[in-house]
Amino acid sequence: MASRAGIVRWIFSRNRSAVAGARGMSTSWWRGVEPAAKDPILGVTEAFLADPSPSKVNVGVGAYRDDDGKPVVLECVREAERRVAGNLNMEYLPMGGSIRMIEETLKLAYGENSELIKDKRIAAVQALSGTGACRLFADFQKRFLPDSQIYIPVPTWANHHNIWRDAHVPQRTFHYYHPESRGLDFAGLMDDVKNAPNGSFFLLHACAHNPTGVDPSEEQWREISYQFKVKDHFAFFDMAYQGFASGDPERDAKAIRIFLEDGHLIGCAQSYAKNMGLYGQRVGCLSVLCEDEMQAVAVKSQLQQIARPMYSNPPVHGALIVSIILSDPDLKNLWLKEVKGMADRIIGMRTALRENLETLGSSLSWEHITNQIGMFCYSGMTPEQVDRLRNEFHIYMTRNGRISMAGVTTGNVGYLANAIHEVTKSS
């Protein structure tokens, strides 16, 4: 018969083996995880920050900078923050977000005196900026129309593909940009709209198309809307730059208003990252226009249910800032003045860059720089030319040749033009 000491040693040995086995198993759980590919846009900023050159220029960042290349906080935002501080609590918002912020946001997209708002036909929830609004809609689309797909323009903001992919919505593409003219491929776009199956979903940029800066004209938008009506397509607008494109929020919402005039039911993602400089606050809104109030109530309830296991409630601070600015006439007027100032500076830098290139005697046409609009200029440079800009001149941008005009200043525009001329003059 085994001694008591022998039994204890045997039990201890078994336990130690079990623990060792468990440790071995735990170390293998994540062994198959490979490093994710670097984000092409965020990777540009990382490389820029690591560059010790005093002449380095970053025209890859998708955030506004002043003429000294510094981040900007709007005065209307500072005043709203002063009113928030110590005066308002930080309790949970409802799942659908700030009702006041949503009401003011819908007026920007659908019109100050919109009958659609008065009739309560719009299902709307606060979202985590434009990205979160797109993702909520993609999940909503998958849940209630599981056999549908989404048509996305070529090119588009790279994250659009990630959003609908992770929501498991099949993707198709449609023609948008014409490389030779550096403008809109309107004929290709219309052919794709006509040839898509009836009742297809299309992702449209409301203004300041990212990354190309190429927008349809008002007349072209009317033709697009008409063809959508013929084909019974659904338009989902991503409006990340309202007010920031032209300096006039009404003008920048024209595409949406045209679709509303034509009786479309649409979806819309809105963001305050660019036009109020609230990048880190992640303030946005998702809205879906419905047939009647009852349908809008149902749709909103389902959007909230989708948000519940994702993040439960949206953040409160940024929503307070937005609602204070838009509901106060004086602060709203200040915002309109400031957003126009940002847009005008970018438009001015477009003119300066083009004039510098033409003064250098470039044999290429640079009209597209001033024909395009918004934060980004699709320069037409090749990846190899972009690499030369980085390696020889310490100028950083994404390899598709997209220039963030917010990073162009009176201090660096001449240097940038000289470098671009140098790498493109043999083209």
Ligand code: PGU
Given for the second form:
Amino acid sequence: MASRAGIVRWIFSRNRSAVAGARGMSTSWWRGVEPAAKDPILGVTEAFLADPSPSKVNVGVGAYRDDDGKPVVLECVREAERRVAGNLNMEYLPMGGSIRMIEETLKLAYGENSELIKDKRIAAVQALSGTGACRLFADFQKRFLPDSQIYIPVPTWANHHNIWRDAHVPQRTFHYYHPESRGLDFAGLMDDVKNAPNGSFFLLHACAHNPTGVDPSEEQWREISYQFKVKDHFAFFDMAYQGFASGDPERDAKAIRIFLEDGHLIGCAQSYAKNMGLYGQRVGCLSVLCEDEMQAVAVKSQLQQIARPMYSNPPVHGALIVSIILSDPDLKNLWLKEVKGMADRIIGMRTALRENLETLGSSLSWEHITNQIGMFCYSGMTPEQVDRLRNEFHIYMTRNGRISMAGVTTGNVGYLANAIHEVTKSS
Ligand code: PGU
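Could I see the form predicted in complex with the named molecule next, after the form predicted alone?
Time for the whole complex; same chain goes first.
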């Protein structure tokens, strides 16, 4: 029971805050709130924007730029926007999002003529881009399998840790990258897969692994899938870069298709941020492959129920654009050409960066720049070298040494190579 003195103190403090309110002052509710740590990726953009230097270069965030360093709106998107403008209403989408967008999106991951789609075995909802899809899945995992954990590769996209942390799913890690060979630690990965308790959840990057740019080969994916089958593990694919690995979205879905061939019941997060350049539209999809249609209906209804108190239903504009592009054969072909164009420009910049470093006489090996695939080059530079790039050359990248190749251009590649050479030549 509260003491008399306690009650008096309570009444007194209530009166005091009422007086403070009346005088225009307010109680300091948030006195205990400390500033949050800067985001390791988006914080880089903040620092870049604050730098007044005219020679500054941003190779931090994974956002595609053209060869003039300008953000790109794809032609297919411009045409879809023209068709949307003034012609379509902006009412709420259903809780699960745009049915048409989801139909087209599932074809990209599961295959144009997938039996699984025909049999309605996939529970799918529109999500707030790839991040939202991962988060929705993590919350779903926690709600229905509260004792499960998630195995996450080392390294991975930094936000994966935040997503599963905030969903209160305990995290484990598995070996992925081998720093000495700058390639895949396949033996370490397979050991971890074998040693994890049966029925564990694994987060896999479907293609163009972020940040390493290192993917398993087709043969290795087959072995991984086989071992997952033996161990009855669940594969959750994060596919944020479909099209950016090979230039062809169909080829980039290979890992998923192998798992489907082997009869796995997978989960998948898809995003149109990168491959359609719809970053800020926040359009993506979460899908969970189920045993049958009835299960899929149940799972979808639960995913919607998780979304409802958070954001009710997803945004309409990006979903309209995606639906229009993918359901019109001409626009879809234009999109495929434009994806290939983006992937090819990045591949060209990999060659240019490596050649520039070799021409400068760097004694280090830069072979990995051209061996790695997707948007990023995992350069092997130390955090201290990255800091020097920022402080002495106004070049901004994440402290793990990841270079977003999407931000490298004909105009800045020489400057970038020279700076990298300067900070690495004594190592
Ligand atoms: N999954 C992976 C593996 C990613 O790299 C990203 C984006 C996402 C999901 C989420 O993308 P959405 O925009 O939500 O579809 N990673 C980029 C973008 C910046 C960020 O950290 O969100 C990056 O630079 O790593």
